[in-house]
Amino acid sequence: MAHSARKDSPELPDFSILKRLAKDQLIYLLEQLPGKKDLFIDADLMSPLDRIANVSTLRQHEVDKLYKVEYKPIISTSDQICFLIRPRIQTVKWICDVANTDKTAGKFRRYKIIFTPQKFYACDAVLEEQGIFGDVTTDEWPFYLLPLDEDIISLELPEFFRDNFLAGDQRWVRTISNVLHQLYSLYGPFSKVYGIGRCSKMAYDAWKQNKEGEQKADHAAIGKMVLIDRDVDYVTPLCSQVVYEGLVDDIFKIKCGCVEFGPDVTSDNKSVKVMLNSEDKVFAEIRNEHFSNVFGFLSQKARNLQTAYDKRRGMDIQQMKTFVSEELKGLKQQHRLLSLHIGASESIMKKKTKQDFQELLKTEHSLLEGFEIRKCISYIEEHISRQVSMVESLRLLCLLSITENGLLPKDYRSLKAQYLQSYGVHHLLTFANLRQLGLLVEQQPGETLTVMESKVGKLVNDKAAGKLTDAFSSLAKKSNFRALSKKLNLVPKSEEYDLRIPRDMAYIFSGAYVPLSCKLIEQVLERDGWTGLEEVIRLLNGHEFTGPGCNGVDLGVKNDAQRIILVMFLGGCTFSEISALRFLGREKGFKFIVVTTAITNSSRLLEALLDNHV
């Protein structure tokens, strides 16, 4: 059942150097403030920091006490305070309040702010405005990439999606450019770079402009790179995940490669934190599997484990000694992990059965295929009226809108009114955000898309309009899902699909849909560019590019590195997409490395757009 790697699969590069580099840089910055100090850390940096430098490492470098940034008066008595923060105005203002409160109280301290991954001009402006610019020292910790597994690297920047795609804030483009620089320096040169999406194009262009004097590795460890914006494909993250790792993320929330299983999984009163990666041999074999196959595998694994334990019977003393020293520890570890994954699977089954999961999947598949739309709308209306879940209802509305290229005006008004009545009128702003991104839109009566595009196009081309144009440009977006689906065969012909032996990437959605993002990656690699995909590009609103990855030279070297493809998702990537790319890699003899601004799913995507988002 478990997918096995091809014997000729290339070896992945070692990404542990990224951790060592980040750790050394942080230690250097901490030592710039000699002596004992207290360290205040942004809440969302706690988990990534723990993967880089644990508490004992920080203590070795004279960090006395650790605190979480909580936007309230501090209780630290130290004469030196260091703040490790994201470059957010709210946090900088709070630090200014702390410093000004100390000033008023006549308390002298030394303050150091370490911004990660970089500092923005606005942060310095706030320090100056609040009158403490000269009282603090500031630094940057260029911590860009956190390896979560041998083939997954995250920037851990969930705010990237909202900032870039909704607010039109391009400040993170330089960050992506720096990420490209770091990857090139350590693992390049790349033979080719392909990309699609406005942000991808800007980041690639910024990186190309700053290549002068750039160091590169002695030999290439990565062949090609593909950059893709999240707004190229919204359908995939809006579909329910049914591969094991995706379901674990949806239900238990995988955070920074770790998950916390509660008492319902551990069959104990305690919760337990588990690192989910390829070192967990049980997890490694089921992570990419359709959930329907997982129980069978775990049962077989339990039987094999029992057989291994039963070997002890009839052993002499010497054999028993060898068994205890060489095998028993490994078997006990496997037993513990197996128990946890069986518990997690049972918990998933209970939760998904309660929510009529099969009915939900049937509705999604109908939307993807374009069948029985009125029946789907009735299901969504029932979902809203029963107040099953605010985010789930929103997800179904967005999926309906994208797959139908917008809602009919009467349907849009009716569904919107029902949603606001059920979940609160304050969600009017949520609907405005979704409309702006093209996720939930009303079809324009009597106005063709071409006319609308030309109107907005004039505004977008007006440079004087500035950042405002980015927000308006999305009004011209239309998903064109049906046309794309037909062109790329995203919805396979309805026939029996054996989920135990997947035949294509559609298995990650029970055979109902091939993720658009992964299909584009497959097509671009097959064609060595965008030639032949002109119609697809037009439907996706363009911004595609193909470029050399190494100082204007296209390397045609055929070696193992050329079969290692780095895919960067700007705006988030789901575990389902990662599973699909792993499947594609096995089929084609490639190995994919996924770099993403953050791991996302439908809940995280939509929660970033809710009106109460802070």
Given for the second form:
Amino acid sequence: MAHSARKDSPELPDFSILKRLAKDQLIYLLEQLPGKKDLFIDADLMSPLDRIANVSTLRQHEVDKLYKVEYKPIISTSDQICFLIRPRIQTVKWICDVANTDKTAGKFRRYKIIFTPQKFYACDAVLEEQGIFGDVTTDEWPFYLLPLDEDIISLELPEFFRDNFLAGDQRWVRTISNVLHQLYSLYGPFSKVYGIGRCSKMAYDAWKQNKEGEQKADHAAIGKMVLIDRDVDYVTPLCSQVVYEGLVDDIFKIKCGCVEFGPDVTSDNKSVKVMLNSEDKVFAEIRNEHFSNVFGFLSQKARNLQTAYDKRRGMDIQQMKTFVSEELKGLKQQHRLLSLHIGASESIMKKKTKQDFQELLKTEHSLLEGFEIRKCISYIEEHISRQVSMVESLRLLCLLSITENGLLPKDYRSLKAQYLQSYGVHHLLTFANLRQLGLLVEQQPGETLTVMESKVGKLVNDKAAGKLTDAFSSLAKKSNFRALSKKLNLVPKSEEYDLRIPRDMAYIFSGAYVPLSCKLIEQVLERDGWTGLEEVIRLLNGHEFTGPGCNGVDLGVKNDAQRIILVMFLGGCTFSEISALRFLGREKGFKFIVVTTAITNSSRLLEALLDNHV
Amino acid sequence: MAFITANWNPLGETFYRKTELYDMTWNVRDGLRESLVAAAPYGGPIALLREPHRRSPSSRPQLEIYSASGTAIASFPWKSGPVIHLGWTVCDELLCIQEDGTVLVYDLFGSFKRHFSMGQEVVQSQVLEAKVFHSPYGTGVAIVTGSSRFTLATNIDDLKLRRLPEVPGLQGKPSCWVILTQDRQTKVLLSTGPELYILDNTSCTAVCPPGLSPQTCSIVHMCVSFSYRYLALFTDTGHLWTGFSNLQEKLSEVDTKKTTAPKHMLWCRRPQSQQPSVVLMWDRLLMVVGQCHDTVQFPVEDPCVLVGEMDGVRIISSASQEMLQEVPLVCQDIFKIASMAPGALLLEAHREYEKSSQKADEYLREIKEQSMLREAVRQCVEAAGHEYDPKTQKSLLRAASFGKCFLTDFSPDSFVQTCRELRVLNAVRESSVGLPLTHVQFKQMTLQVLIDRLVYRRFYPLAIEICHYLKIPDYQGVSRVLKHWASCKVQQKDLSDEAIARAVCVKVADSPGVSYSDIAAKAYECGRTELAIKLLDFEPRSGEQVPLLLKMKRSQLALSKAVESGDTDLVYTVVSYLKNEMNRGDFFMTLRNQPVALSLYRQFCKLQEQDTLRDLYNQDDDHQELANYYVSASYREKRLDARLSVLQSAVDEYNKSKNEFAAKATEDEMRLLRFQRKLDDEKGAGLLGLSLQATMEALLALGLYKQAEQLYRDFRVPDKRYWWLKLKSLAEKEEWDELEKFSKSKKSPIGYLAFVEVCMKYNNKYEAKKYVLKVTPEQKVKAHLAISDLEGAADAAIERRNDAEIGAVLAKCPTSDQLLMEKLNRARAAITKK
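Having displayed the form predicted alone, please output the structure of the form predicted together with the partner chain.
Okay, now the whole complex, with that chain kicking things off.
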């Protein structure tokens, strides 16, 4: 790696205990239904489950056959069926159908539904409505946290984003507060908790209420915590990722820390599944690198490997023996990984170094800078009319809207009309969703100048302004990106940026933009709270808080754990953001742990907002 | 202190003593003689039903409840049916078993709680005798009926009646019977005179106690010990047989020389008993019969009631109450006359020390020589626990403390604990409180239970003092007391809601573990809804408020509290409750005021009840959402006309919401659908449902240029888009002539470089070249490069004198083509020179 970590950076706490805990709980639940049983698993729980308990473990606890929930009539002969599902009404309805079908066929079975991470009242209501409440037993598997890597923990709840931010459905808030509690009881007490966003605040308050009366004086493994709602910063996840790990996610889609490389990467006919985490030594060194550096690094690595192999020459038999028994296996492993990553990089190169990708990046950067907007709009127009990609076009539209604080009415109409012509009229609903989230809106007359706005804000005193923004934020969410960018200096003055030696977090976007979310985290940690950031908070529509992470006295202890900082993204975060935080950590001697409801990227974010009925 | 042994009576190797507990403060005189009496163990309350056989409505029997010291707690005339038996449950509830098998349950203060029946058939056959018994499962009731059948209920809180099998040859009631619990089963042991039977769930077995002298004819009285382990049988010949209750082994058999059956017979034992005995009482005589065949006899003047305890027997008479027990071994060691036990010496040493006599040192030295000081201290501490008189306790503890000074590493825990516990015990033994617990009983019942008992008796301040004194964590101690207090407080009818709420709030404040919602629930039970609501306001966890508010039918309030709590499950609960309670209009109006609840309900409806969703939007006049709803609904319609009509509704709603853009877009969609249908019918094109772009694409692919053209015009498709589309489509089909025609139809809005690139994409260099000529000068170089015509590109670049473009061409130049490179470099140099 081009930049070495500070020597005094603290050790990360051990998160494998989370897995052990989840496994034990699951086994306990399975044992509640003694005897042989068939297990039906929600499709998106398959990979997380695999990380917790493999098939042989399940077999040990008398799971006979495994099925995926497919919303079709089941063909199981077992007289005991266990369902392991997310608490979704649709799935529960399907289970009701299964049970009712059995009933009419006169078949008697025992059913058990295990909801994870928790059960919702609505699920019970459906069971009751469909008349099978008495026929099933239900349980909760409190499996909240899946460690994907030594510093990434995911809740694997992609639906959180849509449910919470679009539908205004707050049922996941309790889940988050439970997560806080679990982290607190295993790794707490925290010395301080900061946060911004409505959901963060609600979750924090709920957790604080919950833990009342509990004392904890254990040795803390995590010092501070920052909670951040995704809707605080939509710009960052909407930008194209150019850091290696992010690129791999954008192109090959990393699922639960695992990626499937197709034949074009493996130069073989088979696809291969690879775990991407810090155990992969090659990957660990390139994951945070800007893509332009990756090739150079890989070839250097290949040369090193060759030298290691070359050591064989001129060895006597004894040396050869130790070489084979000790080093060779490691080298072989590295060799395999190296060739995979080289393959992946080549494949990425093919796709991304083409002219249009460069132009796309250029457009994005102009949007972020607020430069040559008309040219960008016509680029987007062409993008739509050439039907390059449904989601990509939408992404650019949103980026345009956020950075410009809404589209001019004329543009708004014509771009929307063109999009509908290209991709069908049902996207009217998609647009309605985007408008609700404030991702794609029309400029209200008189709001064109954000500068004006901030001037007005200064005149009115802060409290009143806060109340005003509160009132307005419910009507139309405004991004205020330009003003924020100026305040926090998010877009560096354009000059030559050597991506080999990153200066700041902007390197993850080729030096064009410092991710807002990460900048906020940096600022809050630096200032130990929100003081001095009042203007920024107002532009972000408030909901910030700072609180003690434990009851009673503030732990003024200075130890290594105080420099371990847990960042929790509610609504997902991108690999680029994680890379930026890792960079920040190295600079400041912190270690960041990222907890997120799910790993996201631009296409996942937007696909969650599509209304697909076709 | 010689007088300590004054009330000791030797029995075999050991001693029995009778300690006075209280002078009874009640005034019952002969009451005990003609009353039904029930006194609970562990110093429990005493219930008296005077003259139970009076039945005329003019003079009813009186039911009185007293504390163990005789303080009146409650008294009321008995208005229900004739009572056969009284008994206390483990939680200080009074059971009154009536002749007709009904069991009425009263609390300590004589207020009626509930009732249950021992079976329907009992109403006819009547209860002859009944017993209340305690087992690990709780308090049970057993009855024998007029038809000589037994019915059992092992736990009255979880009532399961068991009718036991018939006893052969039994007429009326048996001569005597007891309840045994063995092997987790409850059985009845009964004697019909000569025969002895064990009656369990399924069978009735005749048994014979081992070693019972053959001359006996009939068993007239029997009793089991507190622990159900030992059994005593009294025969009509005056023999007392004792043995294990499983009838496997005999302990002894004593001839009492009394031929009348005793009125009471009870085991008197204690843990680690040296000489267990049975206490028998006749009208004028109390006899303690030890296993060693020795007896102690006490004259009895008043009618008495005996109460069996785990470590002795309490004797309650109209004037006083005494405890009869075997003197604990450690007390015997210390106080026995001329005892040389270390404890006795230590006590003596301390006594001398108090007198400032040097003998103290002699005694002490004697103990130390035997290195028994540790043992001596232990003995004194333990003995103090067993003594009832505070003075004796004190002198023992002082001696222990004195002895402790000479020990270096003696853990003071047991000493401190005993001091504390004795202080608590002395407090509750006070006549005004009236809980005569021994230390052994206290240990058995635990502090928690003691506090509960105090709370039941409403000794709240004392209970709180004890909690503080013993440093019990708040949520286990003080909070529990406060909770009971508050529940009791809200039932005081003479105080205003305001006053009670304030009083409760001041006292309870925010003690951990006290739930205001529980208190409020209690208030609501007593019919004080307003008070309940006031109290709920103090509840910090809004989640706790909701269920009660619903119960009280304050649904609006419940909903807002649920939303406040942030617990969506709770919101759902309220919403689904409201849905059933209210009419639809009101329900929607309520939701409208609660956005969080509304969005939750919408989510639910989206998946479960689409129609409700529409009604919901309708109610709110939310035309925008309604229109969106119609759009998504249109995709569920299979038939075109249905689909169109739904879309028309969407258009109407969009218009109402002044969203002209969406209305227009939807109208276009309808037009497109009609168009697609027409073409599908005519040409079987399979267009229905495609987007405009896709439709045009399909049309072009099918060669239906005219129709595509029509769409392009009708829907005002931007020129650029249409040109791109047609260009791609024609090139894909390799219709190069058509493409050329198209390129000439008018000036291309997308320029001609696109043509070049598309042609090259399909590897037609020849066609591509045609368009290179038409490309604007700015794009010339690119166009030439696209068809990899380096020469042309070079010429164009040089002509344009553009350094960047020359560079671009140079970059593409293969190193072999020296000539061209030179030419380019020269040109470049020429430009830079200028």
